[in-house]
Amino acid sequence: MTDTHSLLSLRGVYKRFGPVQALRDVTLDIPAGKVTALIGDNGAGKSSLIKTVSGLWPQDDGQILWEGREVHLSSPRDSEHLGITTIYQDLALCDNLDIVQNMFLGHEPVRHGILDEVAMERSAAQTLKELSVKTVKSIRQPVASLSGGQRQSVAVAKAVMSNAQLVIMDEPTAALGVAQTRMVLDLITTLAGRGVAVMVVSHNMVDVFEVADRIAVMYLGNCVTQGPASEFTRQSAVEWMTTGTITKAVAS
């Protein structure tokens, strides 16, 4: 039964290489406003699973519904046309332009034929002010120029001026400092704050239980559980992605 709340649900999703079953019968719910943490070990099909959400990779069995709704997401296209939009570790930013280019890059405005960059520039600066973006000197300041945690900023931005309703971030505290991954950390809360749905793809569990409102919990393609953070331990969560169940009663 489709839950009524949900941005996004997967009823009984299946993705298939040949031989090599990557998901199988994933059920998941993702509702609005809240972070979802997307956490399992290395295989366990996270990385299938987000692709097939944003497109790339589509679905050979099962539903995915958009507010309630059966959505067929055959190209990358169609996710971001949802209001969809993923960031990956590699952040596709495109280091030799500013961070004002960046936010607009294939969709800057134009006014009598010319680029309005007064518009770009108020709009770029709004946008980083209200996710309380305090760190970066310069909104045109060269993207190749910025920390890890100030790059992620800028990626989340542009995602929030192209109206994202749901942001997927894959690993986006990785190999960042401790006052780099505050700044990330902060960030997702923030978006969230907004209305916006948050999915985490996450090995770090500290990260996890600070940001996290529900966690899901992938296992050899399928996802074993899922609900509200408050409902794991780290032990639990743990122990789930390593052995895709539980011994013990979980944490209330």
Given for the second form:
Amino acid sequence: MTDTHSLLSLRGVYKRFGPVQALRDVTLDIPAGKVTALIGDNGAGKSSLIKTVSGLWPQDDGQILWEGREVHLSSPRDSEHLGITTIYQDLALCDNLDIVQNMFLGHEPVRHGILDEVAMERSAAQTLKELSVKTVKSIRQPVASLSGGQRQSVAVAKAVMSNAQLVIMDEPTAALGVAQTRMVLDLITTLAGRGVAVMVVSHNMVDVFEVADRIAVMYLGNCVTQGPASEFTRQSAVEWMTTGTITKAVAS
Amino acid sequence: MSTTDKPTVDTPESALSEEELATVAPEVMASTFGEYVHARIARIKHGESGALPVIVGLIAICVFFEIERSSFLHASNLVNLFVQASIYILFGAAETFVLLLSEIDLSAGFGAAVGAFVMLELNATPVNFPWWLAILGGLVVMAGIGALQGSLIARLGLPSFIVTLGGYLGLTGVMLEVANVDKTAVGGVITANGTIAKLYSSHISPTAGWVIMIVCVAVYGAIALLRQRSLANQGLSAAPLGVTVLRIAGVAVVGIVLTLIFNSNQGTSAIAIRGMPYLVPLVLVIILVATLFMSKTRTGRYMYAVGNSPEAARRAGINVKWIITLGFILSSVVAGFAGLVYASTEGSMSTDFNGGQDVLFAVAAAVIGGTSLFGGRGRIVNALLGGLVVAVVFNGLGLMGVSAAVQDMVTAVVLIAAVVMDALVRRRATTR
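Given the form predicted alone, corresponding form predicted together with the partner chain:
Below is the whole assembly, all chains and molecules, this chain first.
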């Protein structure tokens, strides 16, 4: 069950709200350089898990290990310091700022109190190039003028810029067209190729099987199974998601 | 591909095309410039028209008034106009700070009155502070007013409309109280003396005016050119050289025209008055510093971020509450300068000060200048244009002898037109 090179590991994690158990006994491994797809039905606990890992909802019980050492994620700042970046569906971009400005928001380099635009533009261009983001006309165009896929790319580049080790993406391809989805999936693969651990939360089975190296299934607050994507078929994944278990017939 | 103004991400080798630009004939240059113009037109079509419609509108209004009353473009009236405008410009800049944050400050008018009263009373007997300490005292009071209102809005999440409406009423009362502190202020009028009065009444000599203008244009030109060269040589986003040169030429022309206007006789043939009142460069410096602060510092950028998306700003680690509070402080301080300029031009402060109307003109100047009421869009420097439009409308209608009632109605139409334009641009930008 335990991966030898797990970047982030959850061991018996619980999160309760009064009588409601949002997470119960979750054990999950996120290895570096791999894309882990987190799937599950509505209310299965995917969002709760993201919030716990990103420090918004500290767990009530259980351990969270980062590179094998126990860590306490009691605020978003703690997660950020470790190198965990969460990209929510709203992407948290400022429409009125350009791509460079968004990528550096909150971390702008300054020289004598003046924003160092040259350094920012250089390193933003470099990062976008490394991520093979090619479709934007100018990196000085405001984010408002970008397509959904391009915005997603900017959000990812922003995470890379901040030296993220683990990037959690919440439904990255929801509401995107075919070409845009293609672009984002490629980006996810590139990101993992750089050694970054990527956790993708998705409903879209086609996308999941296209991009994921590993699959983890949530059911009623519990992570009922996890393993290499090759061990799952679309049918078995759906059965895990809807019933929390698997029948022999489907498994074979 | 040959442009240097848009180095595409997939061609970071655009440094090469920059070499072309530096070495080839002006014809090729012109093509870059043409592409720039092309891009500009495309932007206008996309609703990013910038300051163009305002400039066109301003010229149209000026032509109209000149046809109606030939005294409109006389030097004496133009100087008068710039002085009137400088108050609206400062009010507009003050309001821009909070509008960028998607907030509003209705108390700016009476706040400015309180600030001006404090300055004059500190400068007069019995306190007798030197002029600079008196002004500083007034600005500190303004910062306090801004901090109080800003904190209520940011920390408690109260709507700025209501908090500053309270400020409007409260500061009206404070103004009346402050006017009563000084027993020499008969009928709530206190005169401006010394340097504060001289801001308006003293003029920079015509020769000094020319020197200052030439130095400013030269410094601006040098900085703009060096910056353009340096950016372009590094293959970074820079405007084409032709555009930079054109901009410098534009600034030089404006500078020369203004200096000519200010240096012509504004008095009578018997008693000649020439030169620029000191408050004109003061206003320009305030606008310049505020504009640079907003575009070149982290804090300025965070104000734009918060104005567009407080949630994105918060997740980026920005202290949103402090940024909002700071916006109100800066707004208040700049409004304090507006009060100072008002007191200087009037030669006194009186409780007749129309802070209600002034705050509306403040919003008008900001919005006409292109600052969005919806936050995150606009620049402080745009208040220059907005303030000029408000002043031109007022001044021209005054020359035509139009009644106060009609003046108000016309100004209202101009304001509403500006807000409608803002809304249309916004709608167009989102449905693209």
